[in-house]
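Here we start with a single chain on its own, the form predicted on its own, put down as structure tokens.
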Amino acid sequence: MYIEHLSLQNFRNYARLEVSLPTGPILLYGSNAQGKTSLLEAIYYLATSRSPYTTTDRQLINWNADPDLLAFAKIGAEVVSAFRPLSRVEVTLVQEPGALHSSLNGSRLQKEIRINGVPRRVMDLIGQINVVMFLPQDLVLVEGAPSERRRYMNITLCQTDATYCEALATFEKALTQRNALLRRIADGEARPDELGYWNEQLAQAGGVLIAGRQRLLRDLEVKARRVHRDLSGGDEDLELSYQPSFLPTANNSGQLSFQVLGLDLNRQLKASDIAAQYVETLEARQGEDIARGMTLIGPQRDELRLLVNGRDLGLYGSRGQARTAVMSLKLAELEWMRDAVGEWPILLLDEVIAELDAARRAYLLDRISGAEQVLLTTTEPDIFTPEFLQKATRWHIRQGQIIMPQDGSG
């Protein structure tokens, strides 16, 4: 998979850009704040409907947009895949009139999706482009809040599994509605028996989420463990510990039993079995939920921990160990997604190479050498080997402009 043409209008510091992208590695170099990262961000946004750098879409609209005009940003790409005809994917972000100065959080921003010119849902956008992104900030997968690791699992799975993505949307909506109802019950404005519908909605969607996360982590662990042993010289074993806040498991007699933490990644559970036990547990614990005004168990509280030789890296690991584990996980994600979709995803590496020592830098570049399209950003092109620079397309990015080489070196 690769992007043949990229269009940007009023996106970040790009007033307008039309550029054809070659296959192979594309090295984007230049000083900071010139627009290198924005190109990667645009591609990632088309793939996932969200930015890896901000939670507010309003920040994506060019800050020099005329305040007297309707503020908007537009991203478009022509995508080549081995399994479907050339497709055109577009996202337009439009600030509603009067919202530019009154709504800094972007709550009045409209998102319009078109695929091959036809208006579609945001849900339909995801999976049109598959990407794996490497960032220095990926250390949050070890050191960050549990929500960062849940977000990682959700984004990875949504790119390849439409059923999971639909279940995630359903679960989030049902969770919001159930929590609001719990507060109304606590205030005497509703009855506990009104929870039944939302319990079923949460359980059915939650079963899909837990089963999907289990499958993902089971596969990722096999691949990440192999990479990690390479990077650590065979001295360390990496383990992915999935810790759902709720989990039904099968005991020796084959019956389901409740388990609060821990998951045997080698024993795959069915979504329907998980849902049946989940709804029973929601009903049994609804008194506590009413008292707290929130749903206390479910995928919204799941956790993922990375362990090396049995020790939790988030608690006991060094910075170097964390970097190695994250690199192992991301390379495992790359291999997993390639297997899942049947072709290489587009790779996006934002200032990652400079963070690595020479050995890990060489290892990473070797592992991604077969990808159809790789975009890398750097402020220091000299850190790359002459062999890599020889085969890479090199673009100098300056003030939202791509400066093409004139000497044939790119």
The other form holds:
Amino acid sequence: MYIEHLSLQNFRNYARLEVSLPTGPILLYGSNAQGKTSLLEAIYYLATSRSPYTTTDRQLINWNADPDLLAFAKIGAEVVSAFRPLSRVEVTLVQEPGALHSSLNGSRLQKEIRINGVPRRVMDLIGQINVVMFLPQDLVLVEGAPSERRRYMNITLCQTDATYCEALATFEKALTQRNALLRRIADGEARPDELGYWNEQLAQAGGVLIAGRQRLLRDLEVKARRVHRDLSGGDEDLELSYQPSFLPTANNSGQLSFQVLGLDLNRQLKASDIAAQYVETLEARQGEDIARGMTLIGPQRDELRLLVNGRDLGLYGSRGQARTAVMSLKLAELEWMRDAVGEWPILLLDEVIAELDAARRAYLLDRISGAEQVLLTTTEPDIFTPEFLQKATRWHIRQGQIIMPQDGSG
Amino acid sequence: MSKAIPQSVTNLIEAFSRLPGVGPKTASRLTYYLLRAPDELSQTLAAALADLKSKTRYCSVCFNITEEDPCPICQDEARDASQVVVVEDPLDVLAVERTGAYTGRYHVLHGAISPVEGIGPEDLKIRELVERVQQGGVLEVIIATNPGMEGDATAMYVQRQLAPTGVRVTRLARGLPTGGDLEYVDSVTLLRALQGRHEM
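Same protein, different form: I have the form predicted on its own, so give me the form predicted in complex with its partner chain.
Below: every chain and molecule of the assembly, starting with the one above.
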């Protein structure tokens, strides 16, 4: 899969950009704050409907845009896939009228999505473009809060599994409603018997989420373990451990499929079995939920841990081990996504090459050499080997402009 | 607002801004249009606004908005009192009426259960519906709340409340839009349509 054409309007520091993208590696170089990363961000946004960097979409809109006009930003791309005819995806972010005078971060944005010119939902956008992104900040997958790892699983699964994505949206909506209801019950404004419907919604969707994550992690673990062994010279054994906030068991055997370390990834549970047990647990622990005013069990509280040689990396690992594990996980994700969609996703590597030693740089570049399209950013193009630079298209990025080299000028 | 604008103008702009779908620009445009238009227009508008709240009330039977109680539909002997369609809002009554095929009566809940917005079952006209059914004469309650999460929660709650009365409770079917294209239907809708398929 690759992007043939990218257009940006008022996106970050790009006032307007229309550019055709070649296949193969594209090396974006230039000083800091010129707009290299913004190009990667735009593509990532089209793939996932969110930015990898910011939590408020308002920041994506060009800060030089005329403040008197309605603020908006537009990202569009033409995507070529082996399985579909050329498709054109487009996202427009428009500031909602009436919100003009509210605080910048608080104001709401309308997201308009068009696929081949037809207005669509966010849900339909996700999966049109498949990307895997490598970022220096990926280290939070080991060192960060549990929510970072849940977010990682959600985004990865959403890109390939529309059912998971629908379930996630339903789950989040039902969770918000149930939590609000719990607080109303605690305040004496509602009765516990009103919980029934929300429990059911939560469990149906939650079952799909847990089963989906189990499937993902089983595959990721096999692949990540192999990469990690390569990178660590065979010394280290990487494990992924999913630790659910309640204990779903396989239905027929009656045996606990929960181990001390987490869910047994090799004994796949059915979403409907998980849902039934989830409802039971929600009902059993209702009192606690009401007292705390929030739902304490479910996929929104589950944990993913990374272990090396049986020891928890987040707690006992060194920085170096954490970096290796993250790279293993990301390369596993890449391989997994390629298997899941049947073709290479687009790769986005933001400044990660500079952080690696020569051996790992070579290993990474070798692993991704088969990709149809790779966008890399760097401030120092010299760190790449001459062979790589030979193959790559090099673009100099300066102040929101792409400066393409004339033929022969290098 | 700037000092260049008299207070009475500012007041109307701000009042318009509080309406749904009206931003500050539209509010200003409406206000200045009224300033230039003949006096008669603003007087008619003012009178209509005043009547809106003073002359209307809820129908004591179905809780639709009405000027006379009971409302014309509830008074209409030609309409079948044994069938009741339950909707969230008065506008939904109009939608069902537009089909021209429904000859029963209505019950308006005035909202849907949504804990986030602080709307619980006691804020809706659910108790009134149960009482209405208990009084007898109703054979079927057709629940026509919106097909979203809140509408479904409301439907399920209403159904549970009505269960002891033994009345027949049905829910509107969901499925494909007429004139639609199967290829472009979202997967949830298609799944519902598949589940709700019927013999032909």
